[in-house]
Amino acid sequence: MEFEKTPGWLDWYAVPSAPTFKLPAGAVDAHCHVFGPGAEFPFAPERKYTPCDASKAQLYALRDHLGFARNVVVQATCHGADNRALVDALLHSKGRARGIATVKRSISDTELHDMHAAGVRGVRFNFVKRLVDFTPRDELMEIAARIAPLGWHVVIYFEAVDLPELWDFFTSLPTTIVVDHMGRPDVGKPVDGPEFELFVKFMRDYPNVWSKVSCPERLSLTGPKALNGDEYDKFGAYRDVVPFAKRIVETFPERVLWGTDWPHPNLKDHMPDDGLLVDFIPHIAATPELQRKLLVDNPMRLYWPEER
């Protein structure tokens, strides 16, 4: 099937640099996606965007280039609740990938168990209104209750301004909760301001809440340029995001994850160099101990507990 990309779509960066930061052995890229390929795994009719293709082979080539050992592949919204591309990527990973699916209440127990056998370990609930249509809370709660016995967790994607209205729902979920990208804080506001303080309180008051400290390219207002204007400066890029991510890593070192977000859907401004994103890590996890927890110990505990 032929798909025409959304006008203005930015394709992923095909020649990422080699990171200067050496990842610890066993590091996990805990947030990435596959798109299609559309000819093999068609995009969902109800999608809000049509991406470029980004195959499992290309994802795993990037994994090896950057120095990661494993991936956590998150179902992309362009595929809706059709998880075939995700499951195919897991089945071809030789045990080196786990997955986060999107499901509807109509899914059968047999289908859930089949996805578990393939490597799925959670479901994603997306509350970003421009990306998905509204799903009733009672349906989401029903799904959460059904996956809890499998040991799965819920990944939630939302924007910081919406946390107050979502608070009661989130805090009633019966599973571990993983927040995508720190709840998308507005990094133009103070790191100790009321909006981000509410997110810190969310994590502090609820020990079942984890956070991905990922996507500086999605959150930054200053972008990839250093203060001197150099493109992709390894010591200045996305610096406005550092205080937010660093605070979460240092306050909750046992409950943080990191991922590339490859192939970076729906970016409008620039497409990041994934090597540069890896070089962002030591700015937010400053010690080898914090780096190992962020990149190895935490994701292994959550996604490969049988190997711990």
Ligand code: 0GY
The other form holds:
Amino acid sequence: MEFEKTPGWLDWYAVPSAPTFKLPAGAVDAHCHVFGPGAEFPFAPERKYTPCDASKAQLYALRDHLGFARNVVVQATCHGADNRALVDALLHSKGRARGIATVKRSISDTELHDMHAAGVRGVRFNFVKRLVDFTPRDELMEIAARIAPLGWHVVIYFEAVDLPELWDFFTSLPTTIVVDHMGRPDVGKPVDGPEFELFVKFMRDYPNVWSKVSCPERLSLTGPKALNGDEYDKFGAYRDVVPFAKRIVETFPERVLWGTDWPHPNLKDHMPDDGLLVDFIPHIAATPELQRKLLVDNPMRLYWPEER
Ligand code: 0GY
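Return the form predicted in complex with the named molecule of this protein as a structure block, the form predicted on its own having already been given.
Whole complex next, starting from this chain.
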């Protein structure tokens, strides 16, 4: 099937720089996606955007280029609850990728077990209104109860302003919870202001809550430009996100994950250089110990516990 990209779509960056920061051995890119290819794995009819293709081979080439050892591939909303592209990527990873799926309550136990065998370890509940239609809470709770016995967890994606309304639902989930991109803080607000404090309280009061400290390119208001105005300067990019991510890494070092978010869906003003994103890591995890927890120990504990 031929698909036409959403007008204004930004394609992923084909020639990322080699990072200056050397990732620790065994590092995991714990948030990335595959898109199609659409001709092989058609995008879902209910999708809110149509992306460019981004195949498993291209994802694994990026993994090797940047120096990662493993990936956690997260079902993108453009594939709805059709997890075939995700499962195919996992099955061709030689055990070096795990997955987060999107499922409906109609999923059978056999399908869940087949996905587990392929490497799926969780489901994603998405509350970002521009990406998905509303799913009733009772359906999500039923899914959470079905996946809990498999040892899976729930990944949640929401925006900071919606946390108060979602609080009761999130805090009643029975599994480990992984929050995408720190719950999308508004980094124009103070890092110790009420909005981000509520997110910190969420992690502090609920030890089953983890966070990805990813996506500076999505959260930043100052963008990739350095203070001196140089585009893609390795020392100035996305500086307004640093205090937020650093605070989470330093307060909850055992419960943080990091990912590239390749191929970066729905960015509007620039496409990041993935090498530059890797060079951002030491700004938010300043010591080798914090870096090892963020990039190796934590994702291994969650996604490959049998190998530790
Ligand atoms: C991300 C962010 C976005 C999109 C999706 O599944 C998706 O479509 O997650 C977004 O548009 O903010 O983490 O990939």
